[in-house]
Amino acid sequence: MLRSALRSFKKNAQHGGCVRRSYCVAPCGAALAFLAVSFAQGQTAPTLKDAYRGLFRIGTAVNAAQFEERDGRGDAIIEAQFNTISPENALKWQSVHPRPDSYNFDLSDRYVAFGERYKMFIVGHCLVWHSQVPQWVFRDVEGKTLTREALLERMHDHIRTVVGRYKGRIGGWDVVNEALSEDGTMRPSPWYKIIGDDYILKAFQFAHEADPSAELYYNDYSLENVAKRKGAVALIRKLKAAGATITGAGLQGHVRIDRPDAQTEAETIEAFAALGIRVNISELDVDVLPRTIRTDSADVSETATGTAQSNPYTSGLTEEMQQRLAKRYAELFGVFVQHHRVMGRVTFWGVTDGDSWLNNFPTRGRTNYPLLFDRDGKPKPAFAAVLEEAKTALRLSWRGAGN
């Protein structure tokens, strides 16, 4: 097998070594060759970032105990797993500009240097959003609302400062988050009330003077519902014919371990690729608990009230659920791979179990177990099912070149 590589190594060096140069329904050839010679050696579970090196990225939201290297299971984790990271919280606009005269860089600092430590492509998570955002930013001095030419000045203000002071050392930023309202219309957010829907192209165009090289992002939830969806494609069209610069499109992932089916992710997958722009599984989970509400959004306002029922895993999960969360994933993952020639990246919102916003939401103090790697640290069965997807691009590879 390892023979076997090599000469498909050779064979299929015009691919570069990497499949954003040209499409080919399987890993590209230096991405097979490089998981032969792993498998081939022995290695049979080979980390996530090399199981998917010359497929995609794969990442993790990294919190502020582990970007200061205090978390030493997840920690151990993030450096032998990813290859990329985006910030929980240490980006947003309270923790940067907390104040109308001031910002602190303290938090966000470490966390690029964190990501430059260990040679990462690092995400900023976000520019724009109508959470976790000081009331002040929308006021005056007397406390009325502004104009829209106030709040357009704060904007590029915040973007120019907080993108300029990271030129070069970010990779891809999340310059407008959550936008849009379940129906796929705008969300009637400060912003938009403010400024108008306009506001959208504008941080666009900040972010892309504040750093030219960097990789520009549209991020949502939901976006799997096709009203959203609908809305979402709309809403970047419209941004690319004013000439903004919008490099990519996040689809959070935050998804229930029955749905959306493997269709609909990948008809919206395509959805967005068809605009000729990136698309990265930004903040991927898998909710197993009971809803506690109606619906399955992930706006972070949402709240509900629990019972027994609702928390039905306290002690674990059965066997029975791992196995359907290691299908789960392998599901998920095989359209991820079907489609790795538009994928930029695969971003998992958290580390262990432990760290996820899921254990508080919608409902708070729930035990949820959505990632890879449970509270000890451990790989669960899903895991392993992920690596085997990239084994079966493996062998479809192998199978379809004559092997």
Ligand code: XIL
Second form
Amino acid sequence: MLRSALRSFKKNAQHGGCVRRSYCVAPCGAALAFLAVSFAQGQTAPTLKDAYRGLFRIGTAVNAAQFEERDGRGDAIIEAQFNTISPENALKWQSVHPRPDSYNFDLSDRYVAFGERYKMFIVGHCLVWHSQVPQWVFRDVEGKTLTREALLERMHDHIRTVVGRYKGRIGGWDVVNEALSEDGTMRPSPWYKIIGDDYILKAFQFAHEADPSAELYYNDYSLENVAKRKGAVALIRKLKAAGATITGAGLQGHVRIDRPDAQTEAETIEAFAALGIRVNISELDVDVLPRTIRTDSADVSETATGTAQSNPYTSGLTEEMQQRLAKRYAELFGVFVQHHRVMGRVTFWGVTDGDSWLNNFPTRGRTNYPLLFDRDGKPKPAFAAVLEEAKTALRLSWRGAGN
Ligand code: XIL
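The structure above corresponds to the form predicted alone; please give the structure of the form predicted together with the ligand next.
Full complex below, order starting with the chain above.
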């Protein structure tokens, strides 16, 4: 029986683990059997994507040097460890649509080609956002604020063109990013102020129209905070009631070393799963540095000046912090594994610590350690901790089978 499970696992693996556009949210008996065999033989599952195959995909955000294959160290890690990618910046409005009448797909074409070359599930990030969008988007030729109709038309053109170009190739889109304020009300972005609160519904409709089989997500940070989570749940409920196609919620997952706690993370995943949609962790990293501002926000515009105390590990992370980080990752993946049936993927926001945006956010020029691979591309203790957590899936299925 194990042998046939293994055969079917291998076959499954050759197809990238799951059929494209569907989730590998097991309980996939074959994958668990494979894990059981390798663990029983004392082997450590060698890579993240293999360890988690059958549970959910494991991804990373990639930068231009990586998808242009100019970063040998990073590229080797990407190919070995991950089966889904997100573009760190290459598909944002300012990158693909810098001027009113011209699109620039140089980078994004290379991003998508890279994903195809390595048989990745390719994510598009992001269509409608208030950041990294040129200001002309909201103005007419005379510089006056656009009317609702004109902005809707502009949004439609953008979504139709970008999603349409990669139809059938990009598997899932962050349709709207960060539409909510911390209290769960609508963020007063130019999108909201000019179009009104149905801008989100329209964006989902335009995206669905442009690629009816693409997965479509609502993506945001700090959804673990109760007020914001409630706002997002209400928003998604409203979208569904209006007939929108929405496949999943992306919890960005820019977390801190000590919060949110496991219970809160679990409740957040469950709140979105209860809507009948998938939950993805879309931008995971763990900030280990103290902040000089009180907020936990991942709002890219909330910058802060540093102090000597806010950059304590310039010459390396202490062993104690390495271990704390490993425990923190174990805690998070423990929750993800427990909820694997509702989860599509867990994507890290970067490959190595040196790549991370958290070296410059919220304070520029710090030395941060938020990911699983260090600046030399070596796996950190946190990497082993994440691999180890895949085994809890086995324990769960063992118990689930009435043992
Ligand atoms: C970040 C990128 O990592 C940086 O390179 C860029 O300068 C700013 O944006 N939430 C998001 C991502 O949805 O797009 C942001 O990415 C990180 C926060």
